[in-house]
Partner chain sequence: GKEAAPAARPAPANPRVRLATTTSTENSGLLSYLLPFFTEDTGYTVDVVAVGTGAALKLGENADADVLLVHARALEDAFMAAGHGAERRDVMYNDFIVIGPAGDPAGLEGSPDAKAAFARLAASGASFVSRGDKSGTHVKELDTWKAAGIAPSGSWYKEAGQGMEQCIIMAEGLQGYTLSDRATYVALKDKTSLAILFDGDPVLFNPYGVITVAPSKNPAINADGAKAFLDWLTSERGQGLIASFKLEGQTMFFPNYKP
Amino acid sequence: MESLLEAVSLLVGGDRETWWTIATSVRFSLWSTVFAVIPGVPLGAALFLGRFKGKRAAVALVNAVMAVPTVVVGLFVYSFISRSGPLGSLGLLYAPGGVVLGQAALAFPLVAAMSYTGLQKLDPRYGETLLTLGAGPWRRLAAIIREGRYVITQATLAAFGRVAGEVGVSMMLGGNIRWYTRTMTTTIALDASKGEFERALSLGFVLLALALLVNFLSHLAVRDGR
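Isolated structure of the chain on its own, the form predicted together with its partner chain:
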């Protein structure tokens, strides 16, 4: 693939703007992932542990929310952080904060759904043992998250992938402003719209390489997942 070669030359060529864009993407994606995982994992674990009416409905809702297009998530968050919205005074729109907020909102249901799904297969005896030893709800939550850490790593990686690769929210809330909120994906979208398919594809490869790197690093962090 010639675009693979171009991807290499893009990086080695050391174009300052390309590097800046990559760094921005990484920064945004990492923060978004953090803010998606912090509420998402406990929600997934709580759905798993919880014994309440409407649990099925809650699970279905979390699953369904994943189907909401990024543009809609973008619009939804927009309606809050627009200058005429309730959080307008924070100045998040067309700024990094808005992108991070929007992407976290986007990835959070994915994290919750994947955590919940993964924990499903956790032996029910874990929950019972915690209960019988007298662990309260918070302890149980923490212990279940610990038992399911492999699952949760996977969910986190999926969230990273989702936010690193999405365009709608970054475009709509970041505005694709050069030297400010332009990320790799918005650059790709822009290139694609300008007919610069080769460049767009090669940036895609760079993004793929980045995601691979993050995956490998996470493997080092959580060695014995199984």
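Numbering follows the first chain given and starts at 1. Heads up, when I say rigid core I mean the largest set of C-alphas that superpose within 1.5 Å between the two forms. What you see is a predicted model, and the numbers here were worked out from it, not measured in a lab. Compared with the form predicted alone:
The form predicted together with its partner chain done, now the form predicted alone:
Coming up is the bare chain, nothing alongside it.
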């Protein structure tokens, strides 16, 4: 009970480190979501519109990559941004850029898969009509994305929720450095391992509130898209 009251006091009292960690997590999650959505939505729409040999294999690959464990994604990105990797000169490892890149890589296949699956629910005649009217590939892609905006909103929210609650990639690529790359999930993992539950509980409350908010907004997107 004492730890619970202390956790609430950290939030209500405006504890600087607690709120800095919250703001950093939200900032990292927003940027990584943006970098996942920019290529992920067009890929999902292109898979929906595409009529090419190997389409089923491409869709299966996107879905398979979505199920890759976070630690494997982190290891893959680590190999690219470490000092001996091809992007080592950019100095992304143990820096905010590395965390954002890793989280974006984690969310990208989720956005692509959800966009493709959601767009499947659109009237199949819509794409055929665009083709009949002489719309080029890019105009058809833009029209499908606009028509499926509620599906895309739902995919975006799911991506944000995925990266906001992720710990493995953030720990591996960010190093959990205080006042630099420490996020809510890595702080919870660190403090809980040390038996210091007050800040871990306070950040857990915020993560729970974020999850509920994301689910609520996702529900609204689904309802408005019907």
